[in-house]
Partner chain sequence: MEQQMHQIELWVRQLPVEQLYAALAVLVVTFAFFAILHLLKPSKSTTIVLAGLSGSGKTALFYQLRDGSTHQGTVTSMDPNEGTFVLHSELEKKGKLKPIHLVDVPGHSRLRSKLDEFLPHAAGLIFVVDALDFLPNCRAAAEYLYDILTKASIVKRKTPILILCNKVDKVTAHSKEFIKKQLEKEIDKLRTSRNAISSADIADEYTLGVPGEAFSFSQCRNKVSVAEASGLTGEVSQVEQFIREHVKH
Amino acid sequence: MLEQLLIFTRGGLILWTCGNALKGSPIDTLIRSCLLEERSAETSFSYDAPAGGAAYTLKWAFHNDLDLVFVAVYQRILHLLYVDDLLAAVRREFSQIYDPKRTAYDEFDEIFRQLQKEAEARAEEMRKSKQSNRASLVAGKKQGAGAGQRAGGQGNAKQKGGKAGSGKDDDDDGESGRGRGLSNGRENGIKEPSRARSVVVKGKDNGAPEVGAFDVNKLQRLRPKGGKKTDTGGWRASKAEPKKIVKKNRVWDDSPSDSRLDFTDPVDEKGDEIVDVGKTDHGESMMDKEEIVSSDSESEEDEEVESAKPGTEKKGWFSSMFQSIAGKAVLEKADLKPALKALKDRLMTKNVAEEIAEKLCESVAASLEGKKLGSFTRVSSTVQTAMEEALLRILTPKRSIDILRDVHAAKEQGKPYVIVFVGVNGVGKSTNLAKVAYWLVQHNVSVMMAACDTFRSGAVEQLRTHARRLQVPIFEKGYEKDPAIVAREAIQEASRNNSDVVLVDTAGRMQDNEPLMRALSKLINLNNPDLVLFVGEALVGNDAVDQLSKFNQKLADLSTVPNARLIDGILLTKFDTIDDKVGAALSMVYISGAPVMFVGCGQSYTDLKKLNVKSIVKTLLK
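So, to be clear: I want the structure of only this chain, in the form predicted on its own. Can you give it?
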């Protein structure tokens, strides 16, 4: 039974609804998690109501020309076959009476009841026809098997009768008996055995060979010739030895380097520190600098994908001008396919994961299908504009990412603001943690570092060096300790010392390493941090989808609390090494729904900035 059917505009105005009250908010979740995230090309959406409520399945349809959305909701346990047919019928009938100036459509109640009855009747007829076809197919198989068994029994009885007759009369009856046996054998699918077979024994041919059979003697005659050629070729190859490449000595510049590279603690012969490096000013962080993006659109000619369509003739000047002025009636899938194919290839060259590019193109096609093409516009430019709007919606954060405001709010409550840095190996978690610490210190926020990477050798010393250079306290317990306990003690220490922020460094781990993922889940569940940052490289392509999806999945599966903590934000590192291959940012945001909060773009403490969404979109579509 259908729970609810809802019709509303893309602006959010509800025009008509019918059905029962729903538990939870499945419609709001659909809009927030699917339609606004450019996942509208999917066929259905599953919603689980909180506190053990009902489980719903939602299906939807669009009328892009009128900007209408039709949503049907039913319980997941029911497999309703007529929902898609009903949505198409409702879309067709409602579009005929729709008026943008009206907000109430009470007369549509009777029309909907009639449409629902017709859709249910068609689904019932389809189900009965499938059952009857299946029953007839099963009966046909049984009849065929029974007939085969009876025919086989009759053939065996006749063969036995023929053998008995051949014992009495060897000349006449024996031949006729064998003939009857062979004829029965052919009728029942038994092949006649060949009387003359060619058997090859030790390379000799016994009997007449069959027509088209393989000649073994010819193969044996050809084999030594091939062997000689192979041996000769191998001897020539071994004779010609490759030239040895001698490494040239590197000429070093005798002038000493002005920049200091070693920032470790200076020690004496006993291993005790003898010098304490004071705090140095590295300048203003790039987080506080506004990046200016040129608003002048680059006038690049789009690819003429329409001319590349097979089977289309080049139109004349007059017909092209007339079509541009009048506009096309509606956009169809065949019209959008070439432009979307070119757009998908362009996104993949920018390092966007193939799966993400495919879903984005499907979502854009679903939003444009059935829409009228305006005057003086081409299909390629229309698709480009729709994709640009979709990318802006995806990359724009859906919630506030103002960490400084959240830090002051936590300070008023008398507790430190805890940030946990997680990610795979070698992406730069410790380095970018120090960059975030430097940015916070510049805004007069007291910071404490927690060395919870108790697995990698040198991790504690690395963080200790950063803490000494930035003149911030560090909490450490050495190696081979439980990182969850170390983080809890660090938070307690920060509360006693009135520290505003605790930056927790964790060990790098692959997304498939379950023991380390279990330890990370324990750390997050035990300490309940305010922000979980996933540190990822901007160099990855398809692996970004695998990393983030599995990190979130493991954190959800291994959580011991009902509401599992997942990834809250993304810190994108090594952004200065990718040129225009900025697709990893799009892949990570699309798969996780978490915003990019920081971008690492260098090796110094100031090389940390915000993500410029307009610049990323411009680069992706360039």
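We call the rigid core the largest set of C-alpha positions that still match within 1.5 Å between the two forms. Numbering follows the first chain given and starts at 1. Worth saying up front: this structure is predicted, and the values here are computed from it rather than measured. First, how it differs from the form predicted in complex with the partner chain.
The rigid-core alignment places the CA of residue 602 less than 2 Å apart between these two forms. Once the cores line up, the CA of residue 25 ends up 2 angstroms or more apart between these two forms.
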Second form
Amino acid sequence: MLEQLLIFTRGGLILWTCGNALKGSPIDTLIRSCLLEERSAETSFSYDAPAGGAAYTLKWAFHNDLDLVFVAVYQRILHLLYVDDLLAAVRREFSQIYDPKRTAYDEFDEIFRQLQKEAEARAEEMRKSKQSNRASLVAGKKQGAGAGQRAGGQGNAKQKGGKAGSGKDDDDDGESGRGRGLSNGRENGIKEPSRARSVVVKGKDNGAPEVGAFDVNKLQRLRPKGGKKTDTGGWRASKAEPKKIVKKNRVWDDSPSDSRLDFTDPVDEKGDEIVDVGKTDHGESMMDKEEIVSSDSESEEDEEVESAKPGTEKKGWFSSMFQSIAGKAVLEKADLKPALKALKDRLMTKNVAEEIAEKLCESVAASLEGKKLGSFTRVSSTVQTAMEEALLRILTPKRSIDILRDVHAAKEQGKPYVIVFVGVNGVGKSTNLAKVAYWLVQHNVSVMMAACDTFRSGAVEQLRTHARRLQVPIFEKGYEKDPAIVAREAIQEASRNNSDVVLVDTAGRMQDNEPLMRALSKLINLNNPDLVLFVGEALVGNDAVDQLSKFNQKLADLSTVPNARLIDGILLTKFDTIDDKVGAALSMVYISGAPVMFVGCGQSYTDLKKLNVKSIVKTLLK
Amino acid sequence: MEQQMHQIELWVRQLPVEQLYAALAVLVVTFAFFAILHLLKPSKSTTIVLAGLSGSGKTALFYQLRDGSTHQGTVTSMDPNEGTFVLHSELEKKGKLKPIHLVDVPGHSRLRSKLDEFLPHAAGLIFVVDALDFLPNCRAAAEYLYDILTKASIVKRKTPILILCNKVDKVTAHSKEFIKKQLEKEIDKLRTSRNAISSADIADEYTLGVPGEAFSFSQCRNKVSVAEASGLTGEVSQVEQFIREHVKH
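Could you switch over to the form predicted in complex with the partner chain, since the one displayed so far is the form predicted on its own?
Okay, now the whole complex, with that chain kicking things off.
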């Protein structure tokens, strides 16, 4: 049965609760990792209480007009069919007795008990009717057709394995329930009468639990990262779209390449050179320059904010004004659809991955449904404001991105701060590693580079040149060595000569390449770096989703410790090549949850800056 | 077209002069009225802002001040809680009761931008710190506090700040002196790493403290004080004192 049902306001006050006390803090985790991450359009959320407590599934519903949230919590091994129904009924009844001034709703206990009984009764009825349907279906059917469809049904189960323990839903998520073949077959009351499933359920269900068991094990490994991980595990990479990356060689016809060539001194075998050229100041790194943001639009926003809620009052044109007065007051999904579709298209023209745009729009729709339109507002402006807030929320980092502070903290502890640069081929790892080194050197941090790209020809020499120009030590072991061992020795060397930071360069690798990903995982596990920086280029399109999710997944899968090290930060490169198609930043941040720590915007040492969240949001919605 | 213009001109000339003047006078008076209203508004500021990390107890404190109890508990806030009310403990007092406008801003890092909406009107800011679980969150709390202390709206208006150590009803809670010292040390370290960043004019941020000396809250231009409270049990007397001191009418 239900463990608990909670009703609380968006401001955080619990209005009514019923049920047993919960282990751990599932509600807070739900809010932090799901609802605030703009994943509120999903159907359910799984939570594991730490230290081997219970495993719960959470489902929720919003009442956007009254700013209320309804959450139902139950044990994951149960498959309660009536939860969605119950939540909708509770929402309906509670909104009738809700009063913003009241904080105690004891009379709701009775109403809730009644609703629960009704919902359970309805679910029982449906289950019984399905059983009778199934019985009649199975009676007159050939086994051959059944077996074929059963295989298809199993394929479906694999797909939906990602949704850990979701209860039954109105959509076809019912298949995932089959994976938990613990409860008896009758609990898997599935809505669509599918012959395949009936065969599996009624007869021996050894096929399904195996599929389910496999998924559960895989999910348990991913689970430490919370609900977010199960989604990444389950998403099918949208490989249907052809890769949109077009990496052309840039032809520099009239650039000052002559002077550049002058800097490249003729190198002898050892590469020892007079290095006065390297250490000259290239100027201030753009990390340290404040960005000049056009503030006129922002000042407008501030003035509006002085009045009531921000952004709900805007004057429309005459005709739409009349329409908005005369039209429906409460927003419904149908009203939101055209505005959301327009927004989604706009996001996609700005190079946001299609999946991400879709999920974002759904999440915004979930947060706006049922809200009352203010007077003199159009639907499109409400949707735009909500989307802007959502984007701002996603792009704002949820942990500090102050690397200098982290470096100082590590220095106090006496060990070097290790940063590993990972990414696919050709995104700019080595170049941006040099930029980061330059910035750190400018802030009086002693840096050491580790050449763990032992595969690409010239990689070690490239780093050697950078090291010489920046006058930092470099640890190299040549080619064809194990990168993990090289990294370990580099860190030992760094602690011996008291370097504050070790920058580890790795070889580029495609996210599908199993042996290479394993090697990377070994490097990270062996050395336990402080920061795993994923280097991604801003030109990437839908592939960003695939890259990041596969990288994270492989790092989680192949890790030896339960709390796997995943990608901690993103370095966005080639930002100067995209004019206003800045969507890759959004896709990457959404899919991985990691903040963008640096942005590379050019090919010289000073071209490194921080991400300006407000300007990106403005550009995305222009 | 020209004919119509000519006709309109003649018609305007025909109007009695008084009417024109009356119309103009009405317009001027209306503008003046609104201008005065607009100018008068900012001088009143009775807003107190509750800020702090997620989980420090701001929402519980908000309801404690408003209703005298935290009802059935709180969860992580997703939206700010605003209210204009008379402090619950003052309800029994007779005489004129002054309502205060209290705002509880969510502490989750993704919602930090909401703080900027309320700061320009704040008469005082209460920075709530979890005294029980202080050391693991010390750095994050210090960073948040540093960000607040360097915001232009705080420095220019010299907004008084109260660092409130919450949850002191528990036995293992740290003392306010310890917390104050730890925060000062952390902010000192932050100063060196953040000040290294911009040497040019900074539009939005100010530097803290005196260079060369260890940071201490007494070096801030605005008044920073420390107090203890417990949102759960209702020990909020020091908070109320701060509020009463700084809410002007």
